[in-house]
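Only one chain is shown below, in structure tokens, and it's the form predicted on its own.
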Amino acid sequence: MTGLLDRHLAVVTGSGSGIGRAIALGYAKQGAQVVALDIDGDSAAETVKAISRSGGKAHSFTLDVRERDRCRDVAAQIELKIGQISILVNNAGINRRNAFTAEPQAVITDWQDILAINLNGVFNVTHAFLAQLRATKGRIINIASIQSFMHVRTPNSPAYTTSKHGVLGFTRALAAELGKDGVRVNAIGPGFIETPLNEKVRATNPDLVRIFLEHTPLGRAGKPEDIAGPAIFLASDLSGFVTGSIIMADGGYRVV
């Protein structure tokens, strides 16, 4: 099935690589015009080039989601130069693996940085595009995690777990409030996905990978493309009566 996102304008944060890039490419293949946002403007531009090579239409902007005023500025530029968006994917995020009992300053820095990007960043971007999404009766897709429900038993920052619990709570709160405006708000909960975000850990800590895979019924790590399918579904009219939900794309991690 193709053309599921014809006539849509989609913004994807953190789309310079990994899950964000896969979603941006998937949206373009389904007919959406895409705006790639990333703190690394060059990587966002590379995503645009990949879309253009496949015959799609895309644009890119450099954006640090921690900067609330910049989020509003970019939203205004997109509306003026390209049009009102109808799909927003809040994907930008970071993780660190310091335990709460690690060196105190590292723990404090992790908390501040991770919450600023993973949770405050979702707020900043969504608030900046809210008027456009209400006008277009749009849809918002937030990238949550298996850690929206649990703190996984591999080394992991409690700040990351906290941030992803917050993303799911934010998703549900907005779904309840914006439903009357025709705006649908959902989340995707990836499991262990092979991305640049965890490339170093995968290369240096095979025991961590093994723990994840032994706990995953499908017996493999996910690929960024495994998240694109659920993101297309939630952005399309196929999910027209779905809001306030989370689709788990974790290989079955949470069932065992």
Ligand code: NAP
Contents of the next structure:
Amino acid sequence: MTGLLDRHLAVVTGSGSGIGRAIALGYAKQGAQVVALDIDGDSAAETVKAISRSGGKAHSFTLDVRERDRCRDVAAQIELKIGQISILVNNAGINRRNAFTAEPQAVITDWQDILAINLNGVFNVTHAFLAQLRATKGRIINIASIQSFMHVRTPNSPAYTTSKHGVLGFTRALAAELGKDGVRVNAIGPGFIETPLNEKVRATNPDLVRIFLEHTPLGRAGKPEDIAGPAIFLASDLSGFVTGSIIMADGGYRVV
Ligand code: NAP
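Please show me the structure of the same protein in the form predicted together with the named molecule, now that we have looked at it in the form predicted on its own.
In what comes next, the whole complex appears, and the chain from above leads the way.
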């Protein structure tokens, strides 16, 4: 059986865990060769092992998306050793739920850290791989959020909401600019997905889970695998006329 992503080389940032790992595994199942990148190189290597066990081909590199020069270095190494990438998933991200009125130092630290990873990190990695993606007429998929549109009614930080609005704006700006090069740029807006990112809050704050589920017509939290399908669609030729869009994979959160 042929896969939807045969002959593609895909890079997924933050793919040692959660949504990124599910996307990496999903891409490999569809025939793509995968490069797993993560700040935790061991977790990225675990993703590679899981792909290899299921018969796929993958590689891993340690990469902190905050480090612009290292992003360029890793992009160059991948091009030299493996080939030019045709799919980039900007997935690495963090969240901390301090309100703007919280203790000032926490608010300042959150603002710096969240924007450095969730927004500047997307810039750093995309810029590093730009030449490869233009050469392959590639596809860029940015992981956005419900919070690309709104500040959710649960404890959440303004820095996270700002970063995810920025990710959607960046997606649209690049789609407009890179369309002439045949590069498509889209986003995915996950709802509440059970991953290590929100493990602590799920364990300690059942009210938050309840509030989310009350706003989710499908009546359940998402699994990382729920994001893999939209990510495969956006990376494949099935979405050949789709660019500058966001697919919400949120169980319907925004309709109620
Ligand atoms: P996750 O399980 O924590 O995975 C995020 C991965 O990114 C981790 O492996 C993490 O490594 C890595 N990472 C963190 N900082 C990094 C950096 N500076 N450079 C490279 N990698 C870094 O979280 P997730 O829920 O799958 O989140 C993935 C994306 O989905 C994020 O952009 C998040 O904002 C978005 N999202 C998640 C949800 C949700 O409900 N889970 C909803 C909407 C959007 P460490 O674990 O070692 O820090």
